[in-house]
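To begin, one chain is listed below as structure tokens, in the form predicted alone.
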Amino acid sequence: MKKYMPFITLGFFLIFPMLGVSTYVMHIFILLLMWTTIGMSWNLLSGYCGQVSFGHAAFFGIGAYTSGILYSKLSMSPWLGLPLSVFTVGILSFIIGLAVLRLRGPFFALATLASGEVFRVTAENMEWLTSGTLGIMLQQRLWVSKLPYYYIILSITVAVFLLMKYLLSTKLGYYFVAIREDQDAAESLGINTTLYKTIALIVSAVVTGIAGAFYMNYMGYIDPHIVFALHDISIITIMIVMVGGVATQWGPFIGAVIMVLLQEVVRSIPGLGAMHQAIFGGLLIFIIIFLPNGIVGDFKKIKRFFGLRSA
């Protein structure tokens, strides 16, 4: 059954729009798939390679502004931002990596956090290019229906899932895990840790940038406080993976389901909207204490707690 789970899940998502669901439910599923994609990208760099990033908002924002600037300044289709963000995010993440990958542990995390803030402040002040805090809005949308957006992000999510599965099955995946477990030992075995950390960073950044470019096309509006947001992008990404399960194949998906649904529940209850950060913080504390490996990583512990036994 476990072997067929990816096919069962894909089949469900393919036929889901045919069930006559509302546009609101379609919106939730689009966000779910987008966050799953971002979670998988973070999981590669931080879960498997051990380089904990607090700056994925930088890559998300770069991808979003790639699409937005193509539309607002060059009068081109913002959808060209998806392939073009591969180059823009790839180049900028390589430059970021030259600085931050020299650091380890909390110093690396702080450096990535700072990089996200640098790009946010830069986007605010480069009004001639980014329109500053006014943001960029798409005056015309390619589709009114959510169906095309749903299948586009589904295709991206499936492609990223297969890419991650492939990378982790090659020697790259073993090198990433070796660096995570003990970077000094990996170097003593002849592994070029700087090279492979850079590869992990670029791949993770590019995937996040593609998600950012999709967000621009789907939502139709961005500004620096939205796409470079520390809490709403970087921290939520970390929580998605930690709740679902760090360094697990299905962790980002499970975490995205929980976090997206929790966000919607919090928004729907009057008076709780302002407390969402406290609620998310409480959830994270609970996970760290009782399920340090996330729901997927500690699934056997959960089954034992409820008195369930494996077949």
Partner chain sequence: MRKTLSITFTFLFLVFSTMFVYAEDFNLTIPLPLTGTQAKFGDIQKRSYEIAQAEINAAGGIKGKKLVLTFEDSGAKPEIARGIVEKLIDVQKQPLIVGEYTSSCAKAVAAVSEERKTPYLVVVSGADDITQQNYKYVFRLNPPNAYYASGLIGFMKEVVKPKTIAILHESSDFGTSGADEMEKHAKALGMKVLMKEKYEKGAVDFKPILTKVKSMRPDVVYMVSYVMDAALLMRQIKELRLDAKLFAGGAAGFAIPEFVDNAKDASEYVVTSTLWSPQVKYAGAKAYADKYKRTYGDYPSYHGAAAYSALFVVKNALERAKTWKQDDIRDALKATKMQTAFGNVAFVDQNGYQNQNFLETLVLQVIKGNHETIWPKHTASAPYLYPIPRWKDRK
Contents of the next structure:
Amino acid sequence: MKKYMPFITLGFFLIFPMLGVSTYVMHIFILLLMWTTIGMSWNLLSGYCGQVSFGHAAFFGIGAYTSGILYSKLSMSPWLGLPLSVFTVGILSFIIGLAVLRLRGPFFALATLASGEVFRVTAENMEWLTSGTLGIMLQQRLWVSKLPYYYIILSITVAVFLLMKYLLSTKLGYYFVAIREDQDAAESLGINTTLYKTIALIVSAVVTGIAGAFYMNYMGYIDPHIVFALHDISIITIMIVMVGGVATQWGPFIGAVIMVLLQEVVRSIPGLGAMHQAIFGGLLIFIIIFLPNGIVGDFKKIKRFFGLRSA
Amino acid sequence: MVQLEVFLQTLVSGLLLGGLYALIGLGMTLIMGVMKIINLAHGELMMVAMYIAYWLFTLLGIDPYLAVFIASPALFILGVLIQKYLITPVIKVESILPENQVILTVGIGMVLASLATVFFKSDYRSTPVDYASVTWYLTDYWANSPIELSISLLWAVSFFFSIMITIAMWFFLSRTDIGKSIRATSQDSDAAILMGINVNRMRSLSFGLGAAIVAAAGCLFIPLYYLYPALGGQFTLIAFVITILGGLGSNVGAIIGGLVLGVFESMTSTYIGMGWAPVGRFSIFIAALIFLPGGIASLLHRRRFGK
Amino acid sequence: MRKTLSITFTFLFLVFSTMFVYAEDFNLTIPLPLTGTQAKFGDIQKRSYEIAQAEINAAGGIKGKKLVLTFEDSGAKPEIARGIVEKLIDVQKQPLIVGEYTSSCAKAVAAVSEERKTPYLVVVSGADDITQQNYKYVFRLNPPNAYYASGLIGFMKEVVKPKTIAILHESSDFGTSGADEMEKHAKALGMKVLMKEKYEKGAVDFKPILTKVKSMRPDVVYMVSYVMDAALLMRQIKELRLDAKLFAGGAAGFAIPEFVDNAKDASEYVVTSTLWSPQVKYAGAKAYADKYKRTYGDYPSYHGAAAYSALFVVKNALERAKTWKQDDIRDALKATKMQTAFGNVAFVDQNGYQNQNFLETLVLQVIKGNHETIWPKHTASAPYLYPIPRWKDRK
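Show the form predicted together with its partner chain, please, because up to now only the form predicted alone has appeared in this conversation.
Below, the chain from earlier opens the complete complex, with every other chain and molecule after it.
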């Protein structure tokens, strides 16, 4: 059963749009897949390599703005932003990496957090390039139907999933985990920690950047407050992986299911008003306390709790 | 002469702003120093304290400055409870990334902000005290002064208090037994256990104290600012900057860090543009992380020990 | 896997269960920011929609159907607003969309509505480009940002006759476009723009920037701020004794009662442009404002009046529409010509805008702790006070 799970899931997602679901559900699923992609990228850098980033909004935003600026300043198709953001995000993340990767633990986390904010305010102030806070709006999106967007983000998600699987099966994967478990020990074994941390950062950033470029194309409007948001992007990313399961292949997906689907359901319960956030926050606290490694990471615990397998 | 006036007034406001910032950062530096966790609910704790001060003022007419004596103990209890029932269980369990705690504090912050919206509505509130606009002007004292400088009473009071609280904290941490135990816990918790210190109690205590200090900051802050449920986030960020700039766990570092940040931001506003002030804030932050990892406290130590 | 499926199905079930609607009711779901930093404005509007709902139902509903409102919280996040609207159009089959507040959310909603050919009535989002996209299905009740200050400019032209101006604005879409428009108008009037600076929402200390303004000695200080920044700015202007011929605000933060409550005597003589005030002479305006005040203790701002009137525009259009199909409702909205508490409503294509309602904007001045309408003269509730005294000479 476990062996076939990826195929079953993929099959489900492939035929899902044919089940006659509404565009609303499609919208939620597109967001779900987008967040899964971002979550997987964060998981590589932070879950496997142990460098907890609080600044993935920086990469997401750079990707989105790559697309947006192509469209608004060069009158080209914003879809070109997807391949181009590989370069812009790659280069900028390399520069960020030079500055922040020498830091460890909470210091690294805070430095990435700050770099996300620096990019936001810079985008706000560089009006000649980014139109500042007025944001960039696509006159018309390429498709009205959700289907093309859905399959594009689905193929991105699948590609990223395979990429992560491949990367982690190579020597790189072992180096990453070695760095996470004990950086000094890894160093003394002759692992060039700076090099591998940089690789993890750039791969992670580029994937997030592509997701950002997709967001621009899909939503048709960005401004610095939206795509460089600390809480709505960076922290949501972390929560997705933490809730789903750090350093697990399925964690980001399960986390995105919880964070996107469940949050939407909780939000839609009529009559709750502003209360929905408190409920959701409470749920988060509960998950963190009782399932510290996330749902996938502590799946055994869940099974035990429901008496499925006596331990 | 006009330029001089601009410069001096900017400097004065920068220092006053810095005092206020330091006050917000003091609680965080204690919490981060002792527990090494990033508390993203810090601003929300301040928000809770500000609501306490607001309701005391509105319902009972208690001055926000006096509300410190109610809000601080209340937040102390809240902090201890959070530490005891939420954070300690998370620290205890094995997990791959210790940053679990951070997400926990995000959850706490979400719950607090959302409950505030539910119970107190999203209205903007303030405590219009009578002395809100009392200001001292240089020309009032020296009529022929070629330049005009002004200092507002509220800002001066909060500045004064942040110095006082820093001194009190310094005294507490370095001169009392409990303070010394807290510092020992922050330096090496394993060794502290061996020395017979109840580390868990010290952690609860320091989280409570940190919350109490930020409550005091909230009470001093509300007369010159305003209040709404989503106010926390931005101040959490400022507190981080100060904590890192000043050096983890260092009170004196925090106040100097706050002043440096305040002056730096004010100068950026005046001479580059107010829109860029946050860039200045975070650049100084990243620079401090990279070039001065121990913060200002490490400079102070170096001098003291003559290294 | 089973887990994923069961979660998915639970979710789908919840979504579809919202589909069961009562035949005799007309359900209208309104997306609004009810949490987060914009929640205050979401609340004002929600309350006003509810007042209008009660009045409409008391008068027999819409074509005999009871109007049932529900509100969904978008938290001022565009992708959530988009999700809500996709749901409304697709699952609940709601034939028209009303609401949202922040311009970024309104833009997201407008894009969906246009694609799905569902009429969308923008109630009080300012960004100019919402109705400049040649959208057919997007209508806007409030005048665009560029027109917010038109009344104020008239006042400056005829009364103050300033030569120089300093502009401070909040760094949001609303603040930036308001400041840009003022810059354009000021230059057209021959004023010199000494500076135009933005700040981050929620800033604590404006004194550095104000000191700089002070050293430039502008005739007019024009500020565009969302909420409480407005009061802080005036308080700190007073602390610095920054004197100018006129302190002017660009709606939003300067036009709500909290401004006077919080800035106290520093708010005296400050003028602000606004779209509406409780003293306007439109039929129903006063009754609405009083009703709001009785229930919630404060007079509503123009946000509330717009929301209140929006429901009547919807009712009017639905009553005229041939059927309650999207295109018929669109045609009916396009033909709207009616009187509301917010002013005369008609959606016209003009000056590069489409389906845009234009209103006369007003100027308020804080006189003895109250917002009084001072301009244009025919709606004035009190004579304007000008020139204003220097700070030093005030008691």
